[in-house]
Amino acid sequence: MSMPMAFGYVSPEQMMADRADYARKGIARGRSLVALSTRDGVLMCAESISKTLRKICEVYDRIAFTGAGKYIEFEQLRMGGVRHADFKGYYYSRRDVDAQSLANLYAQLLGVSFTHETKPMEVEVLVTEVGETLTEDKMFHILYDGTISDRQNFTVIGGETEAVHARMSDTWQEDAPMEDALRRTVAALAGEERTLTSQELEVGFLDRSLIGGRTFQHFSKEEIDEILNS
């Protein structure tokens, strides 16, 4: 005689679907972030009302990290990536530290968390690297379950991803200067019914002209205002 199914049994497929739904809802409650290649480097712009908590950070000389979702969780990932990059750069060469190896690290960490932890991490992250030319720029998008994808031109994470992506598709121009790209990106984040000011924005930039040293810049509110109003 076959045994009755245990009370409360949940199939592995349903469990994974529930975890994915939980993580997606957590990420969607945040605000959107856009990263894109420009003529002058890789631009990252996020809607953010915090004066101290940053979504856009430097990881290494040519590499930046951006996150969407639960701040404390993507901050833990960022710190782990910084330690990994410093260790590799010290024991080997600074040129050996690249966005792809960091993206693989984040994918592994998120994949393990999604599969084995009681609660999946409510984050998705983006690792960007500026190249000597626009075609050499790299953007790796890593989802909450460890899925990794290589993006071209621009990408959107967090918040109203589909709506912002559609507006970016209408306005993105290849080889646009950084200042023009920032104005277009802010318009895409805001949509038609809102206007975003510098107080509601966070902007980071990997400057192509500074390759050979540290390329990352975090713009002040005054610098953002100057660009948006020019």
The other form holds:
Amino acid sequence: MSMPMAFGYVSPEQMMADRADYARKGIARGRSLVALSTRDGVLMCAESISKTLRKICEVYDRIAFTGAGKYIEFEQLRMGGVRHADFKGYYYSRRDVDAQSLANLYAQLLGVSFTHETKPMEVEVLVTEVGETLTEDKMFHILYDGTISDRQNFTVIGGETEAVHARMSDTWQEDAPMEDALRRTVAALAGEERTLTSQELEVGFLDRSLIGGRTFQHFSKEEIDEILNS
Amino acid sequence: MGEWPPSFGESSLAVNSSLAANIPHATTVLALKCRGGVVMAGDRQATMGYQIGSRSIEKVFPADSHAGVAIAGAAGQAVELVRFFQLSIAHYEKLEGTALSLDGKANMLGQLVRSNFAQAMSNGLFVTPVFAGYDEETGVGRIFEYDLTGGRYEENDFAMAGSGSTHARTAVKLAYSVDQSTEEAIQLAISSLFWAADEDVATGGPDLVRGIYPTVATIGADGYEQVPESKVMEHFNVFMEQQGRSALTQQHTSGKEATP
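What's the form predicted in complex with the partner chain like, now that we've got the form predicted on its own?
Up next: the whole complex, starting with the chain shown before.
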């Protein structure tokens, strides 16, 4: 990819397809992550073996960031997003910080990086925002090439996306309480042959009842256990 | 035609020197330790020279979930300083994935105060905060005082700032006990603010007509919590009852008719 001319002509179509392939493979190597709307707020649940390296993070009062793919790359995006949001909230007001503007920023960054950099970023990110009601929750999915789409109810990124998505379709229920939704989501992530324990999970939550202040919570392993075993 | 553009010569010096008298200043704030952590309080008045700038300004703010900051000095600078302080703490926490230690926050506030030093010197727009928090690592309440240069001083028992702080300090000193309960500390904070307002014209007392009472907040293991106004009012009622029986108020209600 770095010196295509050395091997003769490569069509732009081929070059883009190669880059997309490269990025997709990198992302598929990781594990899946699910974000979903529940009665109590927006829940994010990822398979993760690391105790410290996080995929689910707070960005602002009502906004969370989740990333799949190469850690160092989505970590860069996350930090850029926190800076963007904090600056905007300080310069204007806290109410002016929204997920859409952040999602657009990510789309631009990823789009530019996809066509201009030597190597495309092997990441997929999801920006979630909790609303006053379930229908006002927002989820923006941004692909490695900057393709942006808004989702409702639930979204799966990274790993075996399709299989998990199919299982989530069967199990997702509108107005499910958070605890119930988490148990269902963990089952969907695991599939029939496996069971996932808290040690292999990372869970973040944007709590609808806390709107007005910082709503994000990152659950400890004990808190996850408590919910899964109840 | 008059003078346009306005001159920035000699006359601007006069403007500068009276600048401090023409913008709102916040006055007495304090923090005291108690058994469960710390109590912070501040009066609600801002003054511009001899004028009232505001009767209901807030001077005590949460810095984050387990710390608070109270401000005295030029209101505009001070409120902005608090906003930036709150932002910086949350920003650090989000970027690093872990919260700053209480010492880290106290030092950062010192840097912010220091960055305002030039304004304090040239225009008299000084800001002196009091910072208090519950140290989650050691499980104790801690209090910090600052000077104009950003010097940070940890206090053992209590700290004050603002024009009425001398009087508040004396009032606290006379009744303070290390082992007081949170309720007792609230009561002491309220009475000390009253005595500060009693001696210092810039400090506002309780406004019974408009129903404006000092801001009081508690910080303990459960975090920063503002005491509801109704509860502050109850504490004031207790204070007034105590004072009603004291010799001080009786002096004022009798003996005036003696002079013809």
